[in-house]
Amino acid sequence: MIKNILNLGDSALYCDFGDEVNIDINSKVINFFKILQKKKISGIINIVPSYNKLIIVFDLSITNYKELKEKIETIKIEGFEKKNEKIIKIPVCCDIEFALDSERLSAKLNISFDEILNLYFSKDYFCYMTGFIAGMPFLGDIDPKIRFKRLETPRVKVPKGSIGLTEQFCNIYTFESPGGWNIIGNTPINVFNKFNLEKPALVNAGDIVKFYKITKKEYLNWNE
């Protein structure tokens, strides 16, 4: 299941599964990822699952990476079986208001806005990880026919609650920021919520994400 350890700095390390993108090899690096937290080993201080890698990060002053690799090497993860996703559902709104690069992305992908939210909406979207800016989540994959690279020269400010694509996946800005991604919609909820200190992500590695389209009243209407 792990291609490779490796060190990263002097306080890191990372679990390598492997080069391709997927969902059954990210499935592994979650997995891997829930094992270690139930296994709460001494000097551990972050654990941060990526696409295909797993980083970990831990205290000198208790351990090293000799010493780490050599545990991570002892622990058995075969057999361990993939658990039911946690399903989440999401209102997006596609006015044109929100939808920014709907007419780049139509000329560009030579189909009309409604066939690429037909596409778009016809899916469920695992979620790989959260990163960028705090709980955004990087969810795939979206269909072929919408792919499209992200914009030549990114936003300064995108508004929170934006739905961007880019390649293979799709997200959500949990709050203001720069970004690349071609933006088509814009969701009410709030996906982040930074008072919540326990469960501050809506939507985790390893959940299912459905979206499903509002209209713009149900939009400014809307009260979670």
Contents of the next structure:
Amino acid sequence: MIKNILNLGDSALYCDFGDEVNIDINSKVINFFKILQKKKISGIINIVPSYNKLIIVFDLSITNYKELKEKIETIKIEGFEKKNEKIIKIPVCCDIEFALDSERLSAKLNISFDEILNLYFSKDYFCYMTGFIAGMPFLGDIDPKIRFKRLETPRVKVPKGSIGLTEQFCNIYTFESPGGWNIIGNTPINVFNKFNLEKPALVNAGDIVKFYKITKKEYLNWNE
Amino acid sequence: MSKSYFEIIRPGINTTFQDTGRNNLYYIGIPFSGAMDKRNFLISNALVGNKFDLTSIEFAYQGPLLKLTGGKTSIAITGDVNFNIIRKSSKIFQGECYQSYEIESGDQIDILSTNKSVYGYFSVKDSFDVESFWGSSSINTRAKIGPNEGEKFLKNQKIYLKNQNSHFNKKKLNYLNSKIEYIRFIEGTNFDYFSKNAKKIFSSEKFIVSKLTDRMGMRLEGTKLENIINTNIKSEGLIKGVIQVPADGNPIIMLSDHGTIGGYPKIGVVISADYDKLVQLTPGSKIKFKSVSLADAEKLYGFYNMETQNLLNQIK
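Mind pulling up the form predicted in complex with its partner chain next to the form predicted on its own we just looked at?
Let us now look at the entire complex, which starts with that chain.
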């Protein structure tokens, strides 16, 4: 499970689950995150799961690194939490107006944009984590043929709803933000809804996402 | 009787509601937010007799010009702030930080500037009539979360008070915002990604706070810090105070509205005791870092907390 626990500054624990990025390790991180969330341990004020690390932030006026580390180390993992992963369907329009990097990506990967999209829509994606900006899901893994690095100079503004690819992952920009991922389309739906206080993020760590293609006309007439 | 309100005649540069921030939402990408300089925030509330964590108005550099309509109330401003109180009679006098004033309908408060610092706090007796989102009224303008549609204040807006006509009780605190020589840090989880020389530079040379500094982060400029392992790591969680070093070798410190996930190596983390002072450093200021142990950081935080408590207790 946790290979090592370090301190990150004076008010966070850095739990290391390994170096690799794969669904197996990530599922362990998410599982441990869910267990901790339920336990409501005194002093913990934030828990951040990512690919293979879990950061636990605490209030230094309530507890400290040594005390909390001891508590965390005694937590027994009794099997996996029931995997009731949600399947979420997300419509995407890949019209040239939204696919900001279609030409560049197609040229760099040396395959047609249609082929990129065929490969992209043929898979379901696992949500490794949510964050960076509110509600942004980090999904994987995309087909090895359509993997490409980040833009050398990130865009100052990536439009809200943009679908981006980089390396083995894809994501959704939940609101306009700076960013360097390769943009292949846009979704008309709100992936982050701040008015839904119980569940503001549509896609959470451990969920499965199925993307499906819509036309520009469908996009423009979309009514949630 | 209708509610008292402040009309915003001039909004200032970045004026928002802030409190102690919101917890337990990092996992969906929502940072703490909250008052940048927590001590000054708490004191501003104490000076008007509030519970310390009620909503205040935070401003940066140039603050707002506010006009009261309705009943009397008391106000206080903290930080290192230059402001005037303009009475209804047009009589103007210079206000002093760390003391409360009674103001009446028609009076204006003109918060001109913060002196050699960034943030100041404006509190009013019984606080503002403000909504709470996920347990906090802090405005996060990046994610548009919090009251006021998650936006900073705009001209002509009205800000309603919770109560009016409260009994005035003059309160004062003798306090000077001291400067510190060093920003102390604990070595980060990627400290060894940096060359021996880079580590030495980091703890001995001065870095300059760049103009690209806001509630999300503080960018520094100085001698480039050489990374000898990898300029990227697999993206992982961030916390406030983390000092990341991207490929260009210039450190970036994560502040209260930071992105919750990042992929740059972490050379260090600013200790909790120094955070309030860090955020007050203006663009162009020089920073020197000093490495401390976890045990020392914990002790320093204990002192910081005790000192804050003493200040709050001194307010009578």
